[in-house]
Structures are given as C-alpha cells and as structure tokens.
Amino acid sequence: MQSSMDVETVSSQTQNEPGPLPPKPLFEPLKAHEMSDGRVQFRKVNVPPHRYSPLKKVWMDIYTPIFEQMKIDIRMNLKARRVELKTRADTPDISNLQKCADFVHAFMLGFDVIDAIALLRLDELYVESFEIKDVKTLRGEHLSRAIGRLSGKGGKTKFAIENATKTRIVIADTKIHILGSFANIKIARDSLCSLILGSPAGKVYSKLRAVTARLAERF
C-alpha cells in the first residue's frame, strides 16, 4: 500500500515538470500592402494652372525617384489636371506615399525639384505655409513694399534668410512657403514676420547672425 502511494506522488511530480519550450515562431516582416490588408492606398495632389507648364517640364526628374526609388506609381490625370500616386505591391515602406506627395505638393508650391526632393530623402523635413495679412492686415502700397522687403534687391534678402537658417523659401505673391526642419523654419518665420511689421534689413540681419551663432554652439 505504501509502495503504490508512493509511485503515484513520484508520478504527479514528473507530470508538473516543465517540458522544453517549442521554439520561437520566426515571421518575416510584413510588407506595405500586408499591413493595409492588400488594399491599395492612393494620394492625389491637384496641379495649379501656373504649375502645369514647369511641370511638363521637369515631369521626368520627379518621376524618376518616385518610381524607381520609392516604389510607388504614378500618373498625371489630365483630365482632373492632378498628379495620382498609389502603392503597389512591392513598395517597401507604407510611409513612402505619404512622402511622395509631399514631394509633389512641394513642387507645386513652388519649390524647385532639387530642393522638395530631400523631403523624400529626410524625415525630419516640413513645409510650412502662411500669409502676409495672417502676421499683419495690410492693403495697397504697403503690402507691396513689405512683399519688396521680405524679397529684397534681387531676391538678396530672401537668400540671405534661406542660407543663415538652412532653409528653402517660396513668395507666391501674399503666401510665403518654407521648406526645411522644424528648428530652423522657426527662425527664418520670426525673421519674415519681423520684415512685414516693418524692420529694416539690416536690424534683421544682425538679428539672425546671433541666433545662428548661437544654433552653431549648440550642435
């Protein structure tokens, strides 16, 4: 009786071991068209009537990297007058539409090719929009002499702005666009906003030399 009493406790013992874990399930990493469960995903990006010609033009240089480098396709609808991307099968990352129309919508802003194609290449990159009457209401020659100082002589004190803040800057007539990240957007906005409340060049020059003095020290 002992005996069998004891066989059985020795039993119950072995059967609450614990076996060897299975292995670890390996999966492979789902590709863009798995993660929106096959369905194809579009973007559209209207062309303005001023754009149309700069783009037939340069149709090619953003076709290209679209395409081959992005895996994404894309089509001008000439009928709607708009650009069309959508994904297909083997783009590898779902995040490369959304750029692509970044990049598309950056050209018909006005950026040009070579500057809006590093919005594909980088992640940290913005385009941010605003008008002159959002900053300050102004009517007649005084919006077309603060539109004279944002640009300066031969567009001088726009590129000084875009080469002290490493930034890219379109003035479509009242709507300004900046390309860059979000730091240095920021300062060449206050340098903007500044020249349409009034200040003079020279005072918004010095101004930027300190604060890019300053962002150099800091990296």
The other form holds:
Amino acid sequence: MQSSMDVETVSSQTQNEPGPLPPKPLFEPLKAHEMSDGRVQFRKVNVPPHRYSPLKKVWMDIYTPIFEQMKIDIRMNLKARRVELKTRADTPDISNLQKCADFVHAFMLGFDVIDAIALLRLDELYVESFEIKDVKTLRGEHLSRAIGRLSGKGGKTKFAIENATKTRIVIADTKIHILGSFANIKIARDSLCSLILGSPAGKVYSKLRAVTARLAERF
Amino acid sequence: MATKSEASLNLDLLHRLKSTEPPVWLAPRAELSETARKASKIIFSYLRPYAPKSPLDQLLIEGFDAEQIWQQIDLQSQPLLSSLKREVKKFEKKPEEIGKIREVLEGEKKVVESVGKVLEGERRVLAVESDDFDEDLDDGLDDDDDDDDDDDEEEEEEEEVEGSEGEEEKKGKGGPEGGIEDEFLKINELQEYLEEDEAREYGLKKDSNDSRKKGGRRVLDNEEDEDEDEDEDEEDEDEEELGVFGDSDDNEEEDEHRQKLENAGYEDFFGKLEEDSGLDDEEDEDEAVETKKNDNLSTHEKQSEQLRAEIEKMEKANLDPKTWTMQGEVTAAQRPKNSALEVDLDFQHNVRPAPVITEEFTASLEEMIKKRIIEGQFDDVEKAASLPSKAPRELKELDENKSKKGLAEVYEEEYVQKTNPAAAPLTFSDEQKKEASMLFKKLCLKLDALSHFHFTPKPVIEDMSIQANVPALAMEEIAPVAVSDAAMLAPEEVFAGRGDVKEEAELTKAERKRRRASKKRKFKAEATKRMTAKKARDNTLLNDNDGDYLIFS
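Please move on to the form predicted in complex with the partner chain, as the form predicted on its own is already shown.
Entire complex below, previous chain first.
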C-alpha cells in the first residue's frame, strides 16, 4: 500500500515549542477489491431445475451486462448447478456484486431477463415473495380456483395488475413473486391478496384504477 | 207611669239639684246624694219606655253605691243612645216627616188612653204595650215611608201585626210558660216572622203593597192588612177578627212598630237583600222611587244620577255576552241567519281575481300569438349549459395484454417524463389520440365536400398518397358525386377493342374485299343456324298439334 501521507518536516528552529499538528490524512475510497482486506467476494445462486434450460437459452443476455457493465465475474457451475459471481479488481462499487446476485436470483425465480435487468439499472427495486397459504389456507379445489383467479383468463388479470402498478408478477404454483418499487409492490400485493381472498376481478380492477390514478396524480 | 203629683215632685227634686252651688258638691252630703238618687231614678223611669231591651225596670238605689248605680244607668242609656242616633239620621233624610209626628202623637195619645182602660186586668201586657206605644211616638212613624226601608218595614209591619196578634193571644193565656221565652225571645213571634219570610220569598205581596204606598199610612195599613188577610194563614185572620183592641186598624201601626223594633233583622241595618223573584219588584220600586226623587234633586245630583245610569248601562253591556261581530272566530252556526250580509266585512283578498274573458281579451291574445309566430320568438326553455367544474380526469384504461416493454423501460420512461416531458416518447394514450384525430379529419373533409357553400381545400396529411394520374383540374374541383366524370374514365374503358380501326375511305381494295368476305361468311353461318332451329321448331309443332287440338277448341 503506497502511503500518500504527507509528512511535514519539523523545523529545528521551533523545537522548543510543540509544532503545528500534522494535517488530516486523506484516503482515497476503497475499491471493491480492496475491501475486506483485499480478498475476493463471492456470491452463489442456485439454479432450480425448471430454470435450467431457460438459463441456457438466455445465458448471453445475462452474462453480457454483468460482465461488461457491472464488472463482475460470472460463471456457471454445472456440477453444482449454481451460478457463481465474483468481484474483480476493477469492480467500481461493492454493491454491484449484490445487484448482480439479485438479478440472477430474480431470473431464477421466474422473471424475464428484460424485467430483471431493471434490478441492475435501478436501485430502489425489490423482489417480494409470499405464498398463498400465508394469506388464506386453501386446499384442493379452492387452491386451484384461487390460482386461476389470480392469473385470470389467458393471464389478463395478472397483466392488468402488472401494467397498472408497473410491477412484474410471477405466480409459481403456490408461490407469488413481485418485482417492482416498494409502493407499487404494496399495491400489487393488496390486489393479489384480495383476489386470493375471493373478490371478483372487476372489483380489483376498479380499486386498481382508483389507486393508480391517485398515484399518477401525485406526480 | 208618673202622675201629676209625682211629676211635680220630680221636677222639684231636679230643681233642687240644679240650684245647689258647685262648691257644695265637693264634700259628700247625705241629703244631696239622696236627692240625686231619687232624681236619677225618676229620670230612669222616664226613659225606661224608650229602652225596651234594658234588663232593669227601675233604677235600684237602696243599698247600691255610686258605681253600681252608674252602671245601671249605663245599661239603659247605651242602646237608647244608638236608637236615638238612628232616629235623628232618619229625620235628616226626610225632614217633612217631623211635621206629621204631631198628628200621630195626638192620635196615639188617645189610643193609648183607651187601650189602657180596656186592659186593666192584664197588667203585664199593658205595661209592655204602653212602653211600646211610647216608643212609637218617639221613633217616628215616618220612617216607614222611606224608600229603602219601606219593604223591610212593611214586612215587619206585617210581621208585627201577626206577631202582635199572636202575642196578644198567647200572652193573654198566661205569661211565659217555658223557661226559654221571656220579654225578648218570643217563639211565637219568631215562628210568625219565619212564615212571613217564606211567604215573601214565594209570593209577590210587595208589589201590591208598594204600589199602594202613597197616601195615609193608615189607609195603607188597612190595605196591607187586607192583603195579609188574603195571603196569610187563617190564624192571622182569626187574630184580626178577634181583635182584642177593637179598632185593629189603629193598633196596627203601633203593633207593627213594636214588632219591628223587637225583631230587628239584617234588613233593618243593611237594607234588603236582593232576590231573583224580587228583582222585578225592586226595579219597579226603584223606578217609582226615582221618579219621586227627581223632583227634589239638585242639578248636580241629576248629573250624577245620569252618570250612574250610564255607568250601570255600560257595566251591564260588559257583563252580557258580546255580539257576534265582536267575538273572535264565528262560524255560520254561531251567528243569526244571513247576518253576514248586513255587516260590512273587511278582509284582504290574497288571491288575484280571475281575469274576465272578453272578446277584446281573446283578440289581444291571438294577436300576440300571431306576432310571435311570425317573428319566431317562442319562449322555449333552453337548457343551461353546465360548465365543467374541473377538467375531466383522464381515465386510465387497464391494459390486459402482456406489456411489450420490459420493466426497466417502463421505469425509464417514467423517469424521462418526470425530468424532461418534451423528449418523452408518445404514450399509448397519445397514439390513440393521434389515430382519433386522423379519423376525424377525414370525416370532416367528406362532410365539407357535401356541403360546399364555402370552399375548403383538402387538408394536407402526410400519410395520404396522392393520385398522380388524375388531371390537375380535377384535383381543384370538388365535384359532387352526382356529376358524371367521364374524364375520369380510363382509355380502356372508353374503347376496348383491337388496334386496327380504319374507316371506309382509308381501306384498300383488298382489305375491302376481305371485310366483305368475312361479313358474308358470318351471315351464312347465322342463316344456317336459323334454318336448323326453324326446322326443329316445325317438327315439334306438327307433333304437338294432335295433342293440342282439343285444348285449342
């Protein structure tokens, strides 16, 4: 480590009295590489089996932004069925690694690459997951019907919610994942919960309209 | 009763008392006191007749000291004084009656003497009666003639007559039988008084009695007695007939007076009580009284009388129920029939009176209608355009399709719109707006073409493709659809045929021949075709004739 300290030589003339204090040392911010004492940081993301082949299809779309723009090393561990991420020497920010890890994880949950890319670009996007049984205990037919209600015919209800709230929703059997900003996630979650609880789609639409209009008016 | 000798003795005593010098009175002397006592006893006995209610017959002087004697005198004098005062007041009202006393006095004196002679046997009765007679002299008979007391006195006279008659009889029987009766309380008198009272309540004796008031008392008394005889019980009649005193008429006055004094009631002191049955009587009496009085009243009194009459009238009116006009709300049942017609009623009509329909009125109306129709000015109700309070909110349509943009792009657009609205790409709603505006412009163009009063050129729309083939003139002119556009036809549409079009003059000989030959060939072909068709037709006709023959006929 090169010290960039400036040491001032004390003149012999003023040895009797204590000389002026040395100036405050100025340090440059640490690089991601230097953090944690120069050790490399890793992230590992598991690949579920149903996302294996989609991953193979869109690997380049994932790899390119991570490697080029985020400056994070990424590789697929085939044996362990894992995606591994590592910081490089020229990684500008330590948060890049986490962002990339979130991005890959979002893809693994089921989001599209173009949707998940938003995680890389915007800071304030989050992914929230919950299960249907967290909202209401449903069994058998009821559960199936609830899932059907959530999606709607051809997925139109889900798309309606997505478009209205500027979020992306993934319904994976009984698990639901929502990607978006904090407030939008809340709205989407409320709509989904009301759908799970049994309200008809029309009611949810009207509520959505009101809420989004209010949101839009605010800006 | 004091004889002449006694009277002279009394006078002597009095003179003696009067002549003594005042200083002599200072020291007590037996003879002076004796003289004084005797004199006072004599005076007492003089006054005794006029105080019938005093318990002492004569002043007791033996063995009594001055205080006791004085008390006895006081006992006698008190009621005497009050009665004297009353008499004086009566005389104040009727001064002319004083003159009459003298005659009566003289008459009565004679009566008294005769009476005294007849009743020597019955001393007690005589004594009482003589006392009463003396009282009559002093009391004044004129009092009976007074208006207010007339009724009472008459009643009392009647009562007295009855009472006296009864008393005479019963007293004659033999003094007080029971312990209750004494000089003051005579039950017979009380009973007769009560009977008299009842008769008065139910009967109208007084009318006849009052009307015949004028004239001598004695005549009146006679009449009253007669009435009494008619109205009263048989007892009275019996008593009257018995008439111990012989000349009952003369005695009646005295008896009545005596009875009146003894049986003084409420009416004596406070005047007669008004009764329903007696109201008319009293009114008549009042009128009679008033006519008598008016002659003697002063102007002031007359005025005050008038005032009083007026006040009475007004008070009476106040007490009576009001006329129907002065009452508050009066329905038709509460007022006499047709009474509202006579009264001038004043009330506000809150309703505009209905307009009278005349010919002029209708004519004016029709004129106005015609004028309005010509002008076209109808007062139609126009709907007021409601101003929008605020701009209508843009209703966001929910897109139910999968969004083509990625989430990142969505946020990107949002960000750009926030920071730099001008550079923002068109939103979905904007595209729709554009499409809508385009459609509308096309529609407007068509509508303008239909109604081309004013020329409107085609709007320059970049996307529209311009027809190059059409001549320029046609572009300028917006012709209606009905006009034929022959120029718009294409050449093929004008003439569709082969290229060799030559006229007769242009043809060469060979070509002419060729044309004729072709013509002939065509003609021949047609002719043969016709012949064959004809033959076929004839054959069919021949065959069918047999069958059709029947039909034709």
